[in-house]
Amino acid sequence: MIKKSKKFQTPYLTNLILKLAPKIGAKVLVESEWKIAGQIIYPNGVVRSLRMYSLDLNHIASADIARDKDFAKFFMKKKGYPIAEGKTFFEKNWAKIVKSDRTIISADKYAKMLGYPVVVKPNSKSQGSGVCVAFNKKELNSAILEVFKGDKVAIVERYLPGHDYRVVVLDGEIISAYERIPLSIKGDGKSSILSLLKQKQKYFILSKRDTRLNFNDRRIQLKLKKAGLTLKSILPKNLELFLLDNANLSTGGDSIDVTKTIHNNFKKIAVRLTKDMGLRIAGVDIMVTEGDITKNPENCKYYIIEINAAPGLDHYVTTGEVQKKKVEAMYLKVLKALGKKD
């Protein structure tokens, strides 16, 4: 007897897909055992395709770019948004093929004219995957070996921490802003490290959050081992713990909501920034290292992390009801956009 393989969680995008469209009219077909791809169907005729978080909005050209972290900081640099200064590494078999020396080897000293501590991220990848910050030699050839895993490109780029924000953008208009927090725990005085996760992660599936936690992560434990604690430690009261260098709400993160307090000048460098790259749709990530993103820009020290051409709203959604609605709404406006001719 063949055992039925578990089922596929449906992704977020797809399931507000379905409970939209239907609204104007649009049907939705899904491919029906990974659930992330499908096309949306319209009245006049019209066919738009939908994948994990992408939608037939962004041309294609300029969502690869967008994903490629090295090529999109070219471009925002030569536009004159400030970005962290940064260059790019690659993995031995690929360093042939590009015709590049700029291989681990080199990057020891690269990070040493940069000073340590450096960020050390995939090219490629999102939602904070591999993003480490590394204090020596050892802790950067151990991150950039982690980043060829999944990627032939490393980023070792200058370390400027601060306040980190994603504004999203639609066709000219903030749809949301919020400020990203790094996993972290907060101890009672008796419970574990690995407890308190474990208990993380517990209130991420009652509060519908697609996020699981990596409890072996190196990162945590290199975190954990600069602490000098480990998973069985105990954390006294009330002490806050953070376990990730990266904020993203995929990897634990939480969020501050700042729609309504972002400053109009911020407000029109990520509309802008969005525009000058090319994108209807877009998630401007912004790292104010003096002030916040309250404040007239002018006057405080800011730069441009990436910008994300298929921003996951589904972490976002689950931080309360206003943000479910907002979100709701922007791709109720997506859909009615999608469903105009060429």
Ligand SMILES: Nc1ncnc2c1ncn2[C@@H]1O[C@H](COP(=O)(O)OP(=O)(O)O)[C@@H](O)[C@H]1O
Second form
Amino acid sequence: MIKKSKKFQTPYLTNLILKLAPKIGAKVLVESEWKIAGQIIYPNGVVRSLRMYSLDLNHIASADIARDKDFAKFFMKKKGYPIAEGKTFFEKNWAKIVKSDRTIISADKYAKMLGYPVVVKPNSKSQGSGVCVAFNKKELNSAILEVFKGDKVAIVERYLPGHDYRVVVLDGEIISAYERIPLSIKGDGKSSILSLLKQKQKYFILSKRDTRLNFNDRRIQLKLKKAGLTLKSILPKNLELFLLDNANLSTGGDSIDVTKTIHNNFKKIAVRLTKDMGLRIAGVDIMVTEGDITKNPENCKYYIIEINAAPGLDHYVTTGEVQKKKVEAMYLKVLKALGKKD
Ligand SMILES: Nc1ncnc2c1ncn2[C@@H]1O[C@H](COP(=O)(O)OP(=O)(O)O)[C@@H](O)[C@H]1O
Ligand SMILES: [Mg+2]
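Switching conditions: you have the form predicted alone, so give me the form predicted together with the named molecule.
Below is the entire complex, every chain and molecule, led by the chain shown above.
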């Protein structure tokens, strides 16, 4: 039997809709066990749904394509957006079904062609799950096998280190833009890596971020091992250690708000891309490998890493009162627009 769990907090979007709906006379019905599914019932009889990070804003097939990184990349490339070069590889039973010889066996040849290190990630997961950098065949194969535990399709992609940004677009406007930095800790010469991670977790809780760090993440263990460290090692004072290759806030990344400083042409790219993918709301992940987001993109080198049709704003709103107010105002607008009859 599945136990009812108090572990799961009501998601940010559910709480926000519960708070805003009465302002426009709408009722909200929330599924009571997990609190991630809800319905908004408007005074005119219109019913709209919400589920975790999704509202009835994006059309379902466009959102599905965005969720499938390989499909999304096809359309983005076709429309002239720079994307990370990559290829999909199939889990062996799935490869038989889809009649493809692109299995783990041919991945190393492709990675060599791209040039190690390469990025390995699941095709259809989110929040940074399973994303890691592989420096050789052994690491590549173990990363792909790890991906296959939760996805039939793995992507092997060119590694593009740079400034990593999330730009959230809603109906042609930028809600927020921030740079993301992967999970890191800073040594104090006394504490073990595990206790520094626990301190970080405590800090997240204090700042109302519901990020749960997985201290036993295989990727963290691997990074530590490569550096000759374990969770018990004491980190020298002021030494900063990055523990993951992905910068998602959901895996403990830090953010720097750039909403005010993002160059207008980068804003235009994110807005146009969202529209070009048939979406109204999207989180656009941009990696700027030369320059940064405050500069004119014409003078930078940048790549669209992915487009997310259900961006979580929960981490962003914990960064400050201004951010929280802005998101609430935007969603009030959305809520009003959603209540119109089709
Ligand atoms: N090709 C790449 N080169 C460098 N870093 C990458 C690359 N692809 C992904 N990453 C890192 O991993 C993070 C998560 O990857 P992403 O494709 O956005 O998947 P998810 O849906 O899990 O967020 C990115 O925000 C970035 O930090
Ligand atoms: Mg992403």
